[in-house]
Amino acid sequence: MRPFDYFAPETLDEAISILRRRGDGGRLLAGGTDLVVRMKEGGLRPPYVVSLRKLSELRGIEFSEAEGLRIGAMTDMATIASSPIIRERFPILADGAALVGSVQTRNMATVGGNLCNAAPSADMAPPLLAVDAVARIAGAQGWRDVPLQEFFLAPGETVLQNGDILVELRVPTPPRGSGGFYLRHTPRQEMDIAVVGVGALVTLPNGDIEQARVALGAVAPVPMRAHQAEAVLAGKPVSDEVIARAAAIASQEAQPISDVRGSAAFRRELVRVLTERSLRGAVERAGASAP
């Protein structure tokens, strides 16, 4: 690991008067388990390294009816996972923290590290794309909210530029009669990168999907919304073939490569197989029976 300069700001004002004084280069330090391993091991130099953890107001989890949830992007996954109210009312953001790493992994590793990475298999991101979340983010000119789905632009590029910082989510309540599940494929079944990741969120009020969200993740260079999957779902009644004909169109929504981890073939019927399952997942977490 080569020498850098290390900065500890208190506020996000200063953070934010740092990286615009310091220029490009440099990296946000929030829990580090990421960018420490690639300092050390995959030869990545910044000049400088600007740590967040002082900057309280990145932290804690808030919710009310009118306003929705807040998660501050400096949250980690162990506090989202188990966090009641996340279980109760998100319960497909409890789903996607508690498969991030090991325990103590998740008791580091934060939300904003974990979509400010731009991973494809990032587990947080198709959860947060299926309730809609969006991203608040200060900068040297000024605030401005970006709804995740525009928040990636490629592997490991987002709409952050350079004094931007991501200083939390902001998911709107959910209507009655929603639920949310997310699943994911790995060889391992701890410890271990997405093959595929699908987040689901149906809305039932009165029986038939009023709206659905189905959100992959690993399939694509960037995680996306299966549009044609989710226009399939809306205004029909929950059964067997809807279900799988919204799979079936989200497999061809995904746009998968081959590689040493599967080839994209195997990804589209891992796509079909998951997604069938997280809708019906979601279909129960809504208070109605699957098929």
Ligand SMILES: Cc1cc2nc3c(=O)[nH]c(=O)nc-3n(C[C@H](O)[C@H](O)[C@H](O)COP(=O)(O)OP(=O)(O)OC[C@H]3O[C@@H](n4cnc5c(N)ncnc54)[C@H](O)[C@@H]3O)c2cc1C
The other form holds:
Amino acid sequence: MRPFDYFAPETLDEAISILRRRGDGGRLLAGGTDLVVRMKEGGLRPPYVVSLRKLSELRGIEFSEAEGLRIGAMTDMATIASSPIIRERFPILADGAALVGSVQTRNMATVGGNLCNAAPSADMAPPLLAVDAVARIAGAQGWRDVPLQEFFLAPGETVLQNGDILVELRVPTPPRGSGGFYLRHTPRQEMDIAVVGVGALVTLPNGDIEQARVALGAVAPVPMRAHQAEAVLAGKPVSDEVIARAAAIASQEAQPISDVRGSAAFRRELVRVLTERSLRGAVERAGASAP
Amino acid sequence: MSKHPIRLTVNGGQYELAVEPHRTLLDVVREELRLTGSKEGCGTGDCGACSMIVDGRLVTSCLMLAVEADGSDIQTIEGLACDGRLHPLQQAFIDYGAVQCGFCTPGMIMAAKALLDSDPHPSFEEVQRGLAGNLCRCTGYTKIIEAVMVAARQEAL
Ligand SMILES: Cc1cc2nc3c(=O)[nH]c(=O)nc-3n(C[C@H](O)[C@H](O)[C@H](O)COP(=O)(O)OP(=O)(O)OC[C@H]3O[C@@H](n4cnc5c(N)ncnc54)[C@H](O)[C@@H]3O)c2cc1C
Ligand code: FES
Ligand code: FES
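Could you switch over to the form predicted together with this ligand, since the one displayed so far is the form predicted on its own?
Below is the entire complex, every chain and molecule, led by the chain shown above.
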């Protein structure tokens, strides 16, 4: 690793003013599981690094029926996967967090880092897209809220400008009778990157699908929603046929590439299979959460 | 680049050091503190040979900057034996043939310790999962998992 200047500010304001003062090229450090690897092996040489570790504004998980869920950007995967409120009300988020890396990775890797790194395969992206998460960002220009759907621009690129910090994610309270599920395909059971990941969320207040979300990872330049598949599901009673149709449409909506992890055709087929499975998982959980 | 003062507690001992920000916790523990039990296999978080317990949580110290560990309480493999007696995990690794070349062993034992600290009676699958971030090129894992299961039973006695 090349030398760099290091700052560990104690407040968000201080962090933002360091970024403003030092200008372009600096990097924010969260858990370091992407950044330190890139600085060691990827040739990334930031002149300065700002650690987010002391910023209490970026920590914590809170929930209320009125306000919904708030997850601080510095929350690590192990904490998300084991949080009682997330497991009870947002199990799709626990699914994603529990799949990331190893015990060691999950203790270090943060949700903010996962999103800001903007890998197409990021395992928290489809789950958070499926629950309509909103990114709350602080920067030199003040605060702004960006729906996660608009957050990713390209592989490794987000709406964050130099000087911006992702502070937290806000998730609305799920309607009664909703359930979500995330799963991925990897050649190895643990410690692998998703070839395809699919998150699904359904709301079944009385047996019919009132609303559905299907979010896909690793099959396009950015994590994406399969809007047409969602539209097919909305308003229909749950059936094998409608799930199969939605899955087939999702696989057409995907824009996969071929790479070492799989060919485009294989990924399309995986989208179909995994969309079916995640929709079934979501329906089952919605049933369990219905009164 | 300027050095930053940090304070570490390592295996109960207090250390005050000045470190350059680009040095990892693994480098500093090995090269400054001369505790060379923790190994560098990959340097990129994939093999677990550098595993340490930092503030009660298992991490890959090759991906943690030493400056980020300022103020932390760190356990490494050197801290497990007590008054000349090996930790039950260490003894079980020897007794059950879970060590061959030994390169993965310090990290493997720290991962096993972190697992047993949080779950004293893991199932076979839970041990597999708890050690999934630790690679071993020699043993084939069976004996390692067996040793951890045995140590878990002994600690319960
Ligand atoms: C062994 C290993 C296994 C892995 N397995 C998986 C896996 O299964 N699934 C998966 O999705 N990922 C995996 N990863 C990748 C990585 O662990 C995750 O993407 C992780 O969530 C990144 O978070 P971090 O806190 O470590 O981010 P960092 O590395 O600290 O930061 C990543 C990037 O985001 C920026 N950033 C971080 N926080 C903020 C913020 N609050 N505001 C603005 N910018 C910010 C940083 O500047 C940097 O550019 C793995 C990595 C390793 C080393
Ligand atoms: S050396 Fe740290 S994980 Fe391999
Ligand atoms: S004993 Fe040689 S790598 Fe595990």
